[in-house]
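Next comes just one chain, in structure tokens: the form predicted alone.
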Amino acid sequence: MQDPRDILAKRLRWQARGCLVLGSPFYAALLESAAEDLERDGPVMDVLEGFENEPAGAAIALRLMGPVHRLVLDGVLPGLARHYPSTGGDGDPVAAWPLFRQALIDQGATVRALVRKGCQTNEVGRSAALLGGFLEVAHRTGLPLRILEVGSSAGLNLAWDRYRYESAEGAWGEPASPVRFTHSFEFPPPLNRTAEVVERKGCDLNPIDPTTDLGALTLRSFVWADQLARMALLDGAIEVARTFPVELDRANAADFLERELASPRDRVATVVFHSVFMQYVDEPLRARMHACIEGAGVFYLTMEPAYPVFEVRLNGELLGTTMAHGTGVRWNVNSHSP
């Protein structure tokens, strides 16, 4: 039998080369600390013993980020706000280490309790990556959009049209919004085409509110702390939401699924979309889910991984890759056509 730590320590510098290739040297030092800590029975081995156990997929290094972090925003841990990004700190991970380290000591109970509660990534920056598949729904039926969305976590890519996005071919969205991706495409979308959005809704097993100081702070504490371009998007999504809140159902994607499809609907184009979120379904929940959107015969828009870039699908066809917050589009089908 492999040994418990050599899993665990696996997963967390396996997270760690990932937070160096999308731009977060400091989640990355911090992640190669915790796995030598944990290969020497340290706090983190405490904090971790046990989530072994679950599927590689299941995030587990993002899942003990997300509760220190929000531990430093939440203003429990000031001697370590002092080298966090998020907060003003200076971004030093050597610095920075120690009073991790003891922060796994002292808030042990507390950070085991929120990693067992998973992670909950609503990353806004998914939206530049799915939009071009939106458009590309709206401009082959011509018809209005009913969006429908699984893992919706707080539910702030439903609101994809209440954004801004800019290229150097052109610009889609709201003008005026807090959300605006300036840096998002190396290759856009055609953005000379309208979409309008009659009806959204989403599910997730613990949906969060981020309307609520609770809510918002569950989201930012899953926002690596130095990326703080991805933390401004963040917080301007927050506020559209505010005006804006979008409905969402507690429950899993194939009961949601089930319901939502069970009868056809006239005079829209419906989209089953996620992002990132298949890794989290087991095998049983998955052929429900499929079997359900095939029946059904709608649109299913998808952005997952297939390292070490991320590939959107419609219907299963390639329409472009992105890294995994959303970052670097490239668009492959038909992108410079109206």
Ligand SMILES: C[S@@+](CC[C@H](N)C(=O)[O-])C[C@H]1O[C@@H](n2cnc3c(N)ncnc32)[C@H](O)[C@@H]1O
The other form holds:
Amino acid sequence: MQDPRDILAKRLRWQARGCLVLGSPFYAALLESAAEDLERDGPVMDVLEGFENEPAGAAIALRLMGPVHRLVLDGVLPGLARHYPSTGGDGDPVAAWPLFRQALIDQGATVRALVRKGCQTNEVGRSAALLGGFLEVAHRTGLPLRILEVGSSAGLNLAWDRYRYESAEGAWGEPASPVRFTHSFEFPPPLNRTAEVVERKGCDLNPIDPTTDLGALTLRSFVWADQLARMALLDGAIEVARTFPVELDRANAADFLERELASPRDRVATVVFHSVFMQYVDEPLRARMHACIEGAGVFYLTMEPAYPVFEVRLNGELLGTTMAHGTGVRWNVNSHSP
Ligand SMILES: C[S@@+](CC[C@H](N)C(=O)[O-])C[C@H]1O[C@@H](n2cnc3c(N)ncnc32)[C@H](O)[C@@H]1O
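Let me have the form predicted in complex with the ligand next, following on from the form predicted alone.
Zooming out: every chain and molecule, the one shown earlier first.
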């Protein structure tokens, strides 16, 4: 049997590399220190012990970083806050590490309880990756859209049409939106298209209400603390949600789809979509979801990992690729209809 320390340290280091590639040197360095601490049976091991049995996709490294960030944002760890960029700190991981480690000792039970709850990001940047897919469906069908999201978290990507997207080749969306994507596209999708969303709904096993202080704190805690542009997008989307809330069911994806797709709908193009979701879904649930989507004959838009990139697919067809948080979107020139 493999040593739990080896499994956990490997996962922390895998995420450290991912953080580095995705522009979070602060988290990359803290995770590297955390892996070394764990290998020496330090407090990181006390907090993570037992979690080595969870699947690799269960994001254990981010589940460690999120709770500590939450305590920083909540004012519980003022010393650490002086080094966390999200609270105006200096972003120095060497100075932050001993305080991070001490926090795991002082707040161990709280952190462990939060680790157990899981990682629940709602990454608004993914709207920029999904945008071209929605526009493609509207363009192909000429119909208004009914959009259904599974694994919505707080539902922030259900409001994609309330945001502003800018590229060297044009722009799309609300010019005055507090959510502005200015650096998302390497090769943008065609943006000279119109789309109207007439109905939207999502589901999650644990929906977050972004309009409450607690919901906003949860969402903010899972943004990497030195990624202030991501934090600004999230804060903008929370502002949009306050005036434009979306409907979210507390339901598992298959139950939700079986209910929502039970009867056909006229004069709308229904799009089922999800992003960074499938890793949490077991095979029987996947089979139920896919049977339901195929049976209903609706559009199916996904953004899921194919490491090192993430693929955006429409009914299985590759439309483009993106990085995990919706940056570096590269649309496939051949994937859209004229
Ligand atoms: C990594 S988050 C991604 C959230 C959002 N799609 C995004 O891209 O920002 C995955 C979400 O899927 C939800 N989830 C996991 N399994 C689920 C299931 N069987 N049915 C519905 N939601 C599920 C989790 O609660 C979590 O909010």
